[in-house]
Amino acid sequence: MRKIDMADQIWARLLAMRGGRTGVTAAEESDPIVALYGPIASASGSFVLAQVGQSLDGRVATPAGDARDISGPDGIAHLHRCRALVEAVIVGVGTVKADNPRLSVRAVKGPNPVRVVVDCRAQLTGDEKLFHDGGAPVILIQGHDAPPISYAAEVLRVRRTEQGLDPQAMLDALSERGLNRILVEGGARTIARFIDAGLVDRLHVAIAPLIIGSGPAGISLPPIDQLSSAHRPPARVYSLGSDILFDCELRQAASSAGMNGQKIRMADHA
């Protein structure tokens, strides 16, 4: 197992391959460090990442949806590091009316992300604290007969299906504005929507010692009768400290499923 013990020169080093403005080295390809957070600074063009933070028991939440102290103070510095260096972060209308987060950088240095929510239906009501907070800017995405509201945001309309929206329409929504670096950060329904795509590059899973009991579950696969079947994804597994996290290479692993006429679904919780 790799450690992850954070260093500010090399933090910097990451921060400044952002957008492929400067590659990885011959000498860094072997530091566990560039080998899981190089992938993710130095894409040039479309890379999605997926983050799911769960217990040893494989829950997200409580049963009520408290998820907020899942991770431990370790894993929360992996996913600030994660944000700071994607040029967005996505989450579902279900993460900001559960959690109202503030999806930005606080546990390290760097740059906040734009904040981007998956909105189909217009359910938020410009109220809530991301539209009012003063940091980096929001974009909705929802559907194209959404009902019409006033925010403090840019609103970006998709066609909506009886599937809901398409995660490729909204990759190329983004793109068109320059964000393509990309973190799909929740909840499990938003999550699932990309991975059954086919479009998220890595996944990591972030598990914190803690054993919840109950709860919604982060990934859920669909049945199968043999542990042959199982779907496994080539995957590194580093300590952070507080977590242990396992990067996962998910757009090989999808088109080896695709193969065999495997979909990766994620629990429908949030």
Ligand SMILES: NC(=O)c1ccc[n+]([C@@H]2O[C@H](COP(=O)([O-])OP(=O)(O)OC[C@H]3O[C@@H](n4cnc5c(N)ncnc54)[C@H](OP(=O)(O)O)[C@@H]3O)[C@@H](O)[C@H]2O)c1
Contents of the next structure:
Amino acid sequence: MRKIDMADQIWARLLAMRGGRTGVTAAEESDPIVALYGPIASASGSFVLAQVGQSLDGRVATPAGDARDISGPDGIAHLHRCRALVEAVIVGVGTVKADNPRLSVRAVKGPNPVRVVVDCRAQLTGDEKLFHDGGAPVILIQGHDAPPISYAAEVLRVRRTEQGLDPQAMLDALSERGLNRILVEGGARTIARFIDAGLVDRLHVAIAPLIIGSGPAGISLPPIDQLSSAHRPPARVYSLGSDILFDCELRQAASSAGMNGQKIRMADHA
Ligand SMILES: NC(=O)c1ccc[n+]([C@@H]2O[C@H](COP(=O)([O-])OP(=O)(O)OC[C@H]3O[C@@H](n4cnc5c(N)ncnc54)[C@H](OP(=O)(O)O)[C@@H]3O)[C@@H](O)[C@H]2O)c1
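Let's see the other form, the form predicted together with the ligand, since the form predicted alone is already up.
And the full complex, kicking off with our chain again.
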């Protein structure tokens, strides 16, 4: 297992790589820190990272919705590094309603990403913390037929179908605003829709040593009968310290299997 022990110098180097401004040198390629974060930082076109922080038993919250402090301090630092390396972080409206998050970079030094909330039916009231905390800009993505409500945020309208909003249409709308390196941070339903659409390049699953016992899972797929039908993306395993991280290459797995994302199907209740 590779160990992630971040030093200020290599972190500064990764921040300098953002958006492909400088590439990874041959000498850096064997460094586990560069192997983990380099592809996120140096992506010059569209790049989608999905991240789940979960317990040993695969839960991301209690049944009552408490999701704070699942990840240990090194898992939190990892999440904040990912936020600092992308241009925008996406969460679903369920996460904002449950956690009222700031979605900022606090555990490490680095820039704050633009905050994007998928709120198809305009369920947010406008009173939520992220609209008023003076942090990075907020973009709301709503269905074309969502009721008009005034927010301290830019509102993007995307055509709503029976399946909801097309994740590719969301990425296109963000790309038009220069936002191409994206972190999909949760919750399970939002991540599921991006994976289902075959749009996730990397999936990070950070596992912390606690057992919650019941509660929602970070990823939910339709049942399979045989383990031979399970998805087995190429993965590297890293010790973050307090948490263990699986870095899965989803896009490569889908295309090498000729799936183009179509076979990675999420359950309707995901
Ligand atoms: N541990 C972690 O890593 C982590 C991270 C984030 C959140 N969480 C936890 O996850 C839970 C929330 O997850 P969740 O799955 O219930 O909610 P969620 O994914 O945050 O939000 C789901 C809602 O977002 C909207 N949405 C997302 N993608 C959409 C699309 N493509 N088209 C249309 N609407 C879309 C839908 O709203 P409509 O219902 O209006 O259609 C959907 O119901 C909370 O308990 C939170 O604490 C854990």
